[in-house]
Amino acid sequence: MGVKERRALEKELRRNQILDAARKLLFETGMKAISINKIAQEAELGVGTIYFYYKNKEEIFAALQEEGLKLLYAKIENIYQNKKKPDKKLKEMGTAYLQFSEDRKDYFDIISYFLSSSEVIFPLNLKTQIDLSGNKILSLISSTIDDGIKAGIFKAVNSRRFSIMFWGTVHGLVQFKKLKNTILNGENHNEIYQYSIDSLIDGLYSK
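Return the coordinates for this one chain only, taking the form predicted on its own.
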């Protein structure tokens, strides 16, 4: 490994240290109680090192949010690029979101934390940056619906609005998993989740 590659690896390791520390503190104390000093202590790094990579704690949490969205985008894009019919792709996209919440719970929890927050956490430039990552995912869902409309499988709908409804619905359904001992007592969450996705897609079919 050359000097350039070694330095790049070291930078990546430092970033991961910072992000892992910030993620841990977020769920222990909430964002308001977190400072750069606390992140540095948790990461066992100097404060100056933190500031070398990020201007403030908002940039750190925006980076966490973006990383999660990029991982999710890669899963959805992989489904979009396959040769299956649009309705099959859409169902797989819905299933992939549930899998993402289980396989990458660390990033899913970050996304959920900021989605559910009633406060304005990020300044406009960071919010815009994060929203662009989210919009890329919505665009893939929307394109899948448009492909289905063009193929005569789906009826004509506003694909952008449907994609927002689709993502919002599956996100809410994932959260319902927490209610397994109350509302979902005696029910199979995965079966309800799949039933809901099928019902959404059934509403798209051209009669």
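Return one more block: the form predicted in complex with the DNA, after the form predicted on its own shown previously.
The text that comes after this line covers the one chain and nothing more.
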């Protein structure tokens, strides 16, 4: 192994060390409580060092977001790999998203943060990363739909487009959970959520 490779490896290790600390803080105290100083302390590194490996706090958040997306991908992948029918799978994928927002609230928060905060514009390299992670998830949904089309149970829709609609819908509905005590008052959020997924899938069936 050459010097260059070793260097690159060490760099990656340090980046992970920092991410480990940030993740720990994210889990334990939530996004709001994360500061570079705290990450440095947790990682047993100098603050300056953090800045050497990450341009700023947002870049660390972005890395965590990617982790979250990967985790989500694993969940969806798992469903994709099972032997059930495409419509069943889609349903499970939708349900999984709600569950993910509850089980991995931390990661979900950070994903939502980037989605709803209007200010952040990603530098190109981050863009590419997220692109990849997000696209992979989307592809799973897409493939599931394609499978359904091929199997003849779904009509021939633009599967990519439908996937985006699918994800957009569930993402919006998950956020509406916050309204369960206000606007949803009386309505059962979970039922609405399931109903919505069902409706979406219903729209897919070939007559």
